[in-house]
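As structure tokens, one chain now follows by itself in the form predicted on its own.
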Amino acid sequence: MSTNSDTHHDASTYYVPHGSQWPILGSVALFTLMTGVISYLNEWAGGWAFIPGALLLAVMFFGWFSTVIGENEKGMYNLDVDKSFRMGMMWFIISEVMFFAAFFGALFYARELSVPWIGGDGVKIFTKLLLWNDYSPAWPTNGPARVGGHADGSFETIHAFGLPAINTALLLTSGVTITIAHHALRAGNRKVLGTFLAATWLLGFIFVYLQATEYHEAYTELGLKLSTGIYGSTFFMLTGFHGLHVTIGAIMLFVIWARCMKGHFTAQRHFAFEAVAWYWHFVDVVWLILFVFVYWI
């Protein structure tokens, strides 16, 4: 590789990865995981159906990221590759925005359009008269048929200013701690970097624990489940996928922290750190929107 590769853009100065088995393993892992999800949701199998796909996915992530980290530490990546990484991360986050926008769109459609229509709003008056004459279109709802919930079809919601408010404070605090860690990295202060980065992933895992506690209460005491009509399905799809993103983000933060403890990254070259920080700030913003429109309003 040319020593002045950071100022050139031709093929000879741009690192081209060798053939890799990781994308193939990733495809197999995702297919296996989705098969497990389908089996579980259709009650063909228990929770164990998630395990094979999850293990394959974990192996893929560990192996692929180990390869990339090793190549980076050997100096195989120049500024051209760094720009490609940044562009890829940007488009990845945009795709994540679209992913959550679809679920928020489903929530809006159900809450603001479908439920009022079933209740006879506007030109849909005959829907109420002919099908659900006694239905009151109030949100939250598990539908005219009162699907799911307790034995009598009732359910309770989770109060916004309980565990959700605590989790909001945790994520907002983690956004501050990772920003401090980033500034410390750029200033060359490794001690502050390690301390505040550790605080960030600890806050992330505490968030996941509290959300699991919230889910347990919802299922065992409140009658609120994934099968509890349109409210239950939108609630758990939004909060569940966000919780999955927090879990993945906390794991990535832990990996970045471990790398920092090994002396990886410099004040000028630390894309992996920035990528995780971008992802974490995205997770924070999604949670704020989720907190307002799912828990509060």
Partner chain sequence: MGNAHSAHAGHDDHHGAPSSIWARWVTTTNHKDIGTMYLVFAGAMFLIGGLMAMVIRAELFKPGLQFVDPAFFNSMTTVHALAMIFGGMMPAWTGLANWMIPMQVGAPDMALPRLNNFSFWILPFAWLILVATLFMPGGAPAGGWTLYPPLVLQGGDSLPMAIFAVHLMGASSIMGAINVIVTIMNMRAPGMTLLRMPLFCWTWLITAYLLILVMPVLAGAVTMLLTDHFFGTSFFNAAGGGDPVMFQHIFWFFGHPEVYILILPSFGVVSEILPTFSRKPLFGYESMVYATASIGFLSFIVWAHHMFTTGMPLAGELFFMLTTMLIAVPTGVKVFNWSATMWKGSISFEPPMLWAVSFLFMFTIGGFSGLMLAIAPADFQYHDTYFVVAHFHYVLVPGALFAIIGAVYYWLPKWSGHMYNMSLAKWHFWLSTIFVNVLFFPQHFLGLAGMPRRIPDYSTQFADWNMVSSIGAFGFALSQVLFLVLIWKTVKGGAKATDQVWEGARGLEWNLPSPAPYHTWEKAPAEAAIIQASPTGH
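Okay, that was the form predicted on its own. Show me the form predicted in complex with the partner chain next.
No partners, no molecules, just the chain.
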């Protein structure tokens, strides 16, 4: 692979790679994945249409990150490169925050504005009188037409202080374990590092598992589905995207754990570790907001 022609790069200067085939592969992969999803949604193809793109994407990530890790382990990156990576990760996380903000915005809009308006609040009194006369707004709701839910339109929600509270505890604990792992890394204590990092990704996967059970119950018993009106929409989109992020985060934790096991990272330089830790904390904070506004109040 022609990834870098200058392996004897002078580490005192900023490393500028010369040519890389990973981005173009990534673009093709995204294109393949997107056309696959489109074909599936438009019923031009079955679910298999996801596979080629997803595989290509996996190859790309593996290859790209391997290249970067290899370069890093060869000591080609000076501290400025390290700083660029950190800043890049930070701004990436901020963009993720804004993605979630869109869905939280939808949640607050529904709770504070659209649902009361449908119920005739304020300037929208005629909305109730002319269109939805027998609707009395209250959160949670699946709207005046009682969309989705059980056959009679009813549905139940998940109690905050059941599984979700346990999940909160899991994630908070994982926030602690990753911090302990980080301290251990800095102190050069590899054993503690390995143990606590493993605990972190384990907690992450347990979280995902519990979340899956919760979804199962919601679908099979509570009448709470993605299609259960605005409550179901906001509930599943928020928790779903969060769950996706936990899954990705847990995989990333697993990867850096494996790298730790192989002896990667030094007490001073461990960008990848920190990036994953930030990501994990971000996922954690999103969950706390979710717990409060989606499950609790």
